[in-house]
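Here we start with a single chain on its own, the form predicted on its own, put down as C-alpha cells.
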Amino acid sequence: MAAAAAAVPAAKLEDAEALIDSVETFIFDCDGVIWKGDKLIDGVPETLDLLRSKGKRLVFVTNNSTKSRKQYGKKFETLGLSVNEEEIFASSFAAAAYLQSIDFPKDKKVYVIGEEGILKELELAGFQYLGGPTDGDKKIELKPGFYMEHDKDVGAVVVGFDRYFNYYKVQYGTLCIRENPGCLFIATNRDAVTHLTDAQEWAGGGSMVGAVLGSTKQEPLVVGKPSTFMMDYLAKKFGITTSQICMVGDRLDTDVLFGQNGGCKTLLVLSGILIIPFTLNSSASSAEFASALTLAGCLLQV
C-alpha cells in the first residue's frame, strides 16, 4: 500500500469542468454518496447522466458486504438508476476475488461472519463456505467441561458487516484462525459506522472485525477500501491508468484514502459522513481535490 500524502488545506471545487475533463473514470462510493439507506440522494441522477453524456466511465465501489453485485444491481434499478452489474464492485465481491487471486484451495472452506452478499459471491466463485446468517440463531451453553468443535478444513475466515452477529460466531471464527494452520483472517472493511438508514449512523463492519481481532490478536487482511486491492483489480479489469481516475466519496479514512493509496484524484462530498469541508491531497504533486455540500453541488456547476 502506498504511503498517504500530507494533508492540504480545504479547496472548494471552483472549476468542475476542468476536473471532469482531466479524468476518464469516476469511481463513486455508494452509502452516503449515491444513497442513504434506501433513499436516493438529491441530484445523483442528474450528475450521473451528465458524466455519462461526457463519455466518462462510471464505477461504483462500496464497502457494504451485505449484498452481492447482482443484488446491488437490483437496488440501483429500484432507485431508478441504470447501472450495469459489471460497473458495481462491493467488498463481498472483493473477498471472493481476493481468494481467487491467491488460488485459495477449492478443497478448503471459508467461514463467514457476515451476510448473504458474501455467501453469494463465494458461491459464484466456486468456494465452499459455512456460517453466515444461519449461525445467527446458534448459542453456546457454557456448561462445565464444554468443548466447542470447529471444522478443521476452514482455511479462511471472512468477516463483514453482520446484523446477526453473536458470540457463537466470534468463538467459531477465533478457533479457526487460532487452531487451523495457515487460516486467513480477511475483513471486507473496517468501517466504524455505516448508513443503514437516512436517520442516523450505525455501527459498521469494523465493530465485527474488531471483536475477532481482539480474540485472535491477529490483524486482518482488508480487501475493501482503503486497501488498494479493489483499485488494482479495477485498473487491471478496465485498463485504467489510476491518474485518470477521480474517486468520489464522503469519508476521509476510506474513500479519500482509497484514492490516495491508488494514486487517483479525489473528490470529497459532504452528503454522507463528513459535516465539515476539508480535503486531502492524493499525491505529492497535486492538490486538486475539493469538498462541497452535495454531490450534485460539486459536479453540476458546469
Second form
Amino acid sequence: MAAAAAAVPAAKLEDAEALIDSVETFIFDCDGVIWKGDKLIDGVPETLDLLRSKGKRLVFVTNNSTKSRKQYGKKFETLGLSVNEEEIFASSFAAAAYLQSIDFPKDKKVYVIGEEGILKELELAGFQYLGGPTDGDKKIELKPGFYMEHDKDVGAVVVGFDRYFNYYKVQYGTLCIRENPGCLFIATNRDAVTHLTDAQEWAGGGSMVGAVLGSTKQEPLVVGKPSTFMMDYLAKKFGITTSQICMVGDRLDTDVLFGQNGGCKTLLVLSGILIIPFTLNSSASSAEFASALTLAGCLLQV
Amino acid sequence: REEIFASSFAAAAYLQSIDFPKDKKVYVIGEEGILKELELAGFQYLGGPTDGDKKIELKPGFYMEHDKDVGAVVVGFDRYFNYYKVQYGTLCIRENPGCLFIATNRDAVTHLTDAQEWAGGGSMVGAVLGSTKQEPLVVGKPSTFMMDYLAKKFGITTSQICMVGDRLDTDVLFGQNGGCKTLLVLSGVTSEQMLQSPDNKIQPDFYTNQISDFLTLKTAAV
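Could I see the form predicted in complex with its partner chain next, after the form predicted on its own?
Full complex below, order starting with the chain above.
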C-alpha cells in the first residue's frame, strides 16, 4: 500500500512580481493581514495601492460576523484604506447570501445566535429574524412545570461569534433545530479563536457553534472559511475562475485551507502572530513587496 | 449517601485519583454540585455560578487576566453559562501548561423539568472543545470511570453488575463499556420504536417498561 503523499512544503516568496502577474484577483483575510484589532498593519496601504495600480482586483474576506459589509466599509475608511463595500465579504454577509441561494422562504424566520452584523445582513436580504444581542439578557427559571416556548416558524438557526452568548440562546437554538422539521443549522465560521483585541486571542465562533453541536448532535453547514461558499460566490459574481485568484491569509486552517479547497494560489503571511516593524516607502516596487514579506519570514526564524 | 455517584462527585474523585496537587486550582464551568464536591475533596476552585454575571467589555487594549495556577477546567451543565466563562476556561486550557479539560458529561439534552428536554452538559463542553480543539476527559457516563471506581470501592467485578437506564448512548453504552449486564427501561426518553429503529446501533441485553416490572415479571410455569 503506497504511503500517503506529504504536503508540498511552502516556498518562501522570492519573486513577488511573478506571483502578482500570475493572478487577476487577490483575496485578503482581514484580521492579522490588513489589521490587528483596530490597528492597521504597517505597509498595507502602499501594498494595496501597488496591486490596484497593476490592475488587480482586490477582495476582502473575513470570518468575523460581528459587522455587516457596510460596517466593515466604515472600518476600512477609518483606517485610511479606500475599499468598496462590494469588495468585502464577511461571513455575516455569507449567511444571508447562502439563504438567498437556497431560496429560503421569506415567510420563515431565522434565529440568530450572533451579533449585529448578521442581523443587518439578514435585514438587507429581506429575511425575518429573532434573537441576536437582546437575547443576551434573557435567563431561564427552571421551576417545575416551566415550559420554554419557541417559534415554530424558525426555519434556520444561524450561529456566529457572540459575546452575549448564554444558556437561553443555546436552548432556544436547540429547540428550533430539534423540533422544527427541516430547520437548518448554519455556522458563519468555526474559528477556535479570534482577534477581537490586539492584546490576546479570544474564544471564537467555533465555541458558539460547538455548544449547539453539543446539544443537537447535528453538524452545521459552514458558510465562512474554510468552506468555499464565499469563494464560489465571488468567482461567479466577478466572472472569474479560481485559478486566477491568490488567497492571502495568516491562518493555515481557515485561510490557506480555504484557498486550497477553492483551487486557487495561496500566500501565508506571518503578520498575524508577529508585529512586523518595517515600512514600504511610498513608491514601493514589487521587489520591496517581496522583500517585506521575506523580511517577515527572516524575523520569525531568528 | 454512599450509594450515590453523581458526575459532580466523579470530577472530584477523578482529581483525587490522579493526585491533583492541592496547591493548584480548578476553574469550574458548572453549578453548585461540582463546587461542593471539590470543596469536600479539599481542592481550591474558581468560577461556578457567580461568574454568570461577568461580562466582557471589548475595548481596544483591554486584557483579560486569568489565574496561572489553574491546573484543571471542569465543565458540566451550567444554566448560568456565558462568554466570560468560555473565554476564561479557554485561556486556562490554552495557556497554563498541562491544564486538564475535564467534562462531567457530554449529554446533548437533560431532563431539568418534566415538561421538555433542555440543552445539557454536552453544549457547555462543546463550546470549550470548539475554542480549544482539545478533547475533554469525560468522567460521567458513558465513560467507565464511575463504574471502575465503584467496582473497586465495593470490591466487585463488573460481571456481577446490571446497569439499568433509559438512555442508549449514555446508560446502556456505560454498561457495555464496563462489561456488565444492561437493562433498558422505556419509562424515560427511549421508546420501543427508537430501540428497534435501524439507525440504532446500541442494543442492551434486556429491555422492559419500568423497573417495577421486577416485581411482576416471571416466566410462566410450564
